[in-house]
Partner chain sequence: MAQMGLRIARALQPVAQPVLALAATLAVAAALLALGGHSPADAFGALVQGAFGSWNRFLSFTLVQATPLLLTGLAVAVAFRAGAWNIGAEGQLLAGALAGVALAISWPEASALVLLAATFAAAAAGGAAWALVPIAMKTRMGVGEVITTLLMNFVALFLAQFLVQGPLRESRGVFNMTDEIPAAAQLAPLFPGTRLHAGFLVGLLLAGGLWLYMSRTPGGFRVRVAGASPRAAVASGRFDPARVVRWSFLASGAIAGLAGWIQVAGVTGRMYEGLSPGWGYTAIAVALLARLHPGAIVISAVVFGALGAGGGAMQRDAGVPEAWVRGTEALLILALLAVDRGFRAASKGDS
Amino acid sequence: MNAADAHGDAPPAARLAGVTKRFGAVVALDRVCFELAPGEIHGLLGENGAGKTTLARVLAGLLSPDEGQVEIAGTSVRLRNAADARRLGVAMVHQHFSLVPRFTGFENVALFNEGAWTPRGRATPGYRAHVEARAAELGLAVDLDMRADQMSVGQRQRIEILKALMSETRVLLLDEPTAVLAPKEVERLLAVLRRVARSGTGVVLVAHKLDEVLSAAGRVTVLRRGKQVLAGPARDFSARELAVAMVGEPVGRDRFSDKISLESDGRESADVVASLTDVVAGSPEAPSLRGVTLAARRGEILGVAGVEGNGQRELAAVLAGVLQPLSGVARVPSKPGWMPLDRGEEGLVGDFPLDENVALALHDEPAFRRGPWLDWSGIKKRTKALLADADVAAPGPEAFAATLSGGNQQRLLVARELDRSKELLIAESPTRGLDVKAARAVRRRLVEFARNGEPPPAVVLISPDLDEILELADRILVLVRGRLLPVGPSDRSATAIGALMLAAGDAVGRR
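Let me have that sequence as a structure, single chain, the form predicted alone.
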């Protein structure tokens, strides 16, 4: 008997009945029905732009439906904002975390929960012990005294979950919670979610990795183009059946394989496009990179695996030429392509139209200038071509980037950077937030890009996704606490690399 069954005839923890949500001419949700039982983990699946995050945001009070009804614990409600939803026991952990960077873990938890502070701005007596007890109950290993900006992504996520569950929570919504976690961290997270569900909380797991959903969820719902197309017990469906439901067409087996097999054309090139020698970078007091040396060669994909917070951001920024090392030597091309991890902060400007976002990468190209002026007709034409080539769902170049789903924003970012890169491309988690079909297309394009250029460029792939690293990389390095560890042929497995990714500091020092 699962946790949901144990609650018998209890009303649904949450229910949507005929909910429609429009954004202008775009129908994000089209008369969707969705039901979450108390004590169940419910997997919510769909392609990018299918409406998954919109559904979650409606339940969380962040969006108001245009039509239909929202129920919490069997009662019809009108959620005006997230505070309304929180008072009714609904909490959401977003894909992009919302912690205050300079606050400690405890301060972030307390900030989100009523009753944690006295009128004089001090923590309520006993509240710290309450937080510690709740963390232990949930099996969440957290450092409540560490500042959020010093935490790894896994640590920040645990704080987000803890702050969401400090008050009575009927519904916990998680948007792509495993996107940047190492395998062991994924296992720990799913164990926490099972524990949460056993306590009676209904959990909505928005995800793209079908194996993770099938291993954790009791029921699944698939959305396609804003409509519910499948719902039922997870045990009744295979990963392939769910993938076909997401895409809406029968496909060959290999199209949804976790692996692709693109053979190298046999070209071996020792031409070094970018190199770092004994590079130290970041804060002078606590450098994020410590003596990093690497070489990226033409025609290869150099994979750098690691859990976020171990120096990946600084490594990408140094290779992209936007961060100067404190010491050591960095030799990088003058105009590298860069797909940053945070597309909203560093990749795209949400308040700019799509053609202006493309212009950010093309403004200094002679082909797109007329003397001191930009050739906007040429930029719009190139933008239309990129939208079509990357299958971006957008009305046209005049649409604002913020109106696109996260997946469609990522598709545009990938297309733009592939288009502008001539010698070096730095790709940070390039398939983060993409559905299975879109992720596969991006991976194939990265391989073709590295192999087929004249001359071939170098690609540095920085990702915590070991399937992605093992599938694509010609050589693999692991970044742990600011140091690079080489991965030999005998260690080229998810188990061995995952162990290195989570290596203790003394293990790094011994290498």
The other form holds:
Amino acid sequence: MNAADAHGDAPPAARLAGVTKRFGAVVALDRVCFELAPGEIHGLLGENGAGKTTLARVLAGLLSPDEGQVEIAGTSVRLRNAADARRLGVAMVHQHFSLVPRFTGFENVALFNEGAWTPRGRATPGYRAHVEARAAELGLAVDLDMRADQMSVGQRQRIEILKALMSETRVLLLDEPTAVLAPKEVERLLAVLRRVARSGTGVVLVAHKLDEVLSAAGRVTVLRRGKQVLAGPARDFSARELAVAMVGEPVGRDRFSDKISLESDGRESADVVASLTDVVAGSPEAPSLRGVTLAARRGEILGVAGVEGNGQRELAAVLAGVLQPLSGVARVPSKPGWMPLDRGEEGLVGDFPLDENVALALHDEPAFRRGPWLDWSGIKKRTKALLADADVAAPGPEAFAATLSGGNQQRLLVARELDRSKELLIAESPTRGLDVKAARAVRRRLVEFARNGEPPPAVVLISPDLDEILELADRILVLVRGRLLPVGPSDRSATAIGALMLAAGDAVGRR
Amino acid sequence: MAQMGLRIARALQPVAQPVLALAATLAVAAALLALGGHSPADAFGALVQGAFGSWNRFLSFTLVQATPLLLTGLAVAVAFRAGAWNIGAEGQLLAGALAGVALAISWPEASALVLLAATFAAAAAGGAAWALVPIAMKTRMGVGEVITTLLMNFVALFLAQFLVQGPLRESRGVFNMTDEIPAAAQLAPLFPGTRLHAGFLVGLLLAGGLWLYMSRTPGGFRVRVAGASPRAAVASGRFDPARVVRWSFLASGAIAGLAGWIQVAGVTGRMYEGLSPGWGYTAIAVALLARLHPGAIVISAVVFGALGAGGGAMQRDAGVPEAWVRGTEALLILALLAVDRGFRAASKGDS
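Mind sharing the form predicted in complex with its partner chain? What's above is the form predicted alone.
The complete assembly is shown below, putting the previous chain first.
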């Protein structure tokens, strides 16, 4: 555990000093400092979008920082690509593996490793034995003769790790390596990583599951919205403290809770417009939803908190009626409103003008048909009304959706979806990437929408942003690993929900 | 005022690209002609004379050559609009021609109207059937349609060779071609004394119909959404884009099949191996030059038809080998891609 101390005098295996990385207007990393000692396992924690993967990619040479310095083994370096980083001994295991499906494990390991091939393209004699020896040394149980596309996720990951560690490696970066693994495989992975660290390699473990990180990491760094908010030895922090650091302190946002307890009685008998019962959905081998039950009632905003990748996309798709459950019962209204996560790709068609984007939701409504024809003038009129109503800054209905800013795209999407949904609206991270003003406008629209209407519709708000959930939702569920955990009124705090989100606080959920 | 200018610029942009590409092509072609020791002025003069020199030349050569390009161009555009990369118009054209000819020569006693309807239906069905194999492979096995449609072209070519050398060979048994189709199945000239046949009108009507369908109907709108963003189509919850793509693909094959039969019924009167000089491939350029717009495809088909018709005249009158025309067609495609890339880069630079 304290391998770091043993290498105390050596320069850090890797260091970031004041690194800033921007994507357009979004600051993914904001003057972040990060230090990785040789031989340590360093847990890198944060919510989705906190900047973890960006940090790892900067270290791996996949992104170049806008400001700040990258040091490898005490030398300041400029990494132009992954090959540069690889030469300096930095290897990364990505969230989505990069194995050639039709190649065997051995072929995949050999593929990008110099020394594996003779100039004539044959495998170097003895390389196979070398690979086997290395796998044994690391305690990696791999089948080198199995084709990658026949391997389980865990097996593929081990091949990926072996591939990364075949040559001299100072820094091993693993991006969410545990997200795809069963608990038993997680244990095995952590055992391997401990062994790797003991040999002097610095290991960066990017994760959002606290318990796993705490059991393996010597030190932790927490990022929140691109900023480093906490760093130090893992043993100095409780899971709860880390959870709070990741999701932020609760600041007077329980103001809705009084109202909820007052109104909840009246809601008990309200109409259920959508209900899921024991819904299992996703791929048959590893379903993303594993027995989800919920009911969305009129006049209520149902908040679904949780870190992305825990079944959020599938939950939205099932509610929207575009994904059929593998088992269980989904009773959903036909054609509900849906603000999908990826508004540029799913919500809107960038190459289409705004009126055609509005038509996307309206084109099969009798009101916008004239015999066999689409009533474009009616659609245009409706588009203008929506643009004005939602305060969208756009030259007119002819403007192309792709030319609008993210905030204006979302305003239009909100207006369109609110306009068409009378029973149910599904909002996925509706304010992601928006500036404060636009986010506030979108939130206000959602609340007004759920409160008004005769009868009022139901809103399901799926968001990893706890502030948003706490501010808007009447009732909160947490989606963790494909299951929903209820949040009682007394647990309406960022700390309690954060702990649930990170699956570090099962006790809270059971209480 | 600036707003106005912007609006005009935006309205002109779709036209600007093809026009710029054409201009660039002519410039490069002129330079190459000069390098090759030919006078560009003489060559272009002969080309224009050959294509547009008289009403009869324009109708009997340019428009006759434009007809199969117009139809296959529309076929390609229908598939491309939906995001299905149908490279198989050539094979679908041959399949349609074979189906129409087989029906026409085996049913000589049918009346003109019945035969006309039946052969058109058979040709459309033949072309659609030829598209069905790639569609099924795409749907069932996830095989990319670019490869399968391309390969099906060769299957169609060999099938045509086999049939005109064997079962469908003319009764005299001299040449590798079918008997002449009955007069009742042939398309009459539109104007006495010219060779322009009713097939061109069919192409115009189809272009107009597709234009209306794509821009004014819910069905056409769905085709465009499915092609532009299948994910947005799914998320809209309104329709299944995969289904729309399959139907567009099928329609594309049917239109290409019609093109083959119309060529036989309007021009050759018989089916033979070399019926198509590669219209199904040129169609891709025709459709792309028109940016898949059905109305613009009429113009771009006429441009390519003029190149084809004028090419012969250029060879005869200016001594420039016809291969130059084929080269010019290829240049046009390259110029189009370059201009498109240029526009994209420019618009990215703005934002």
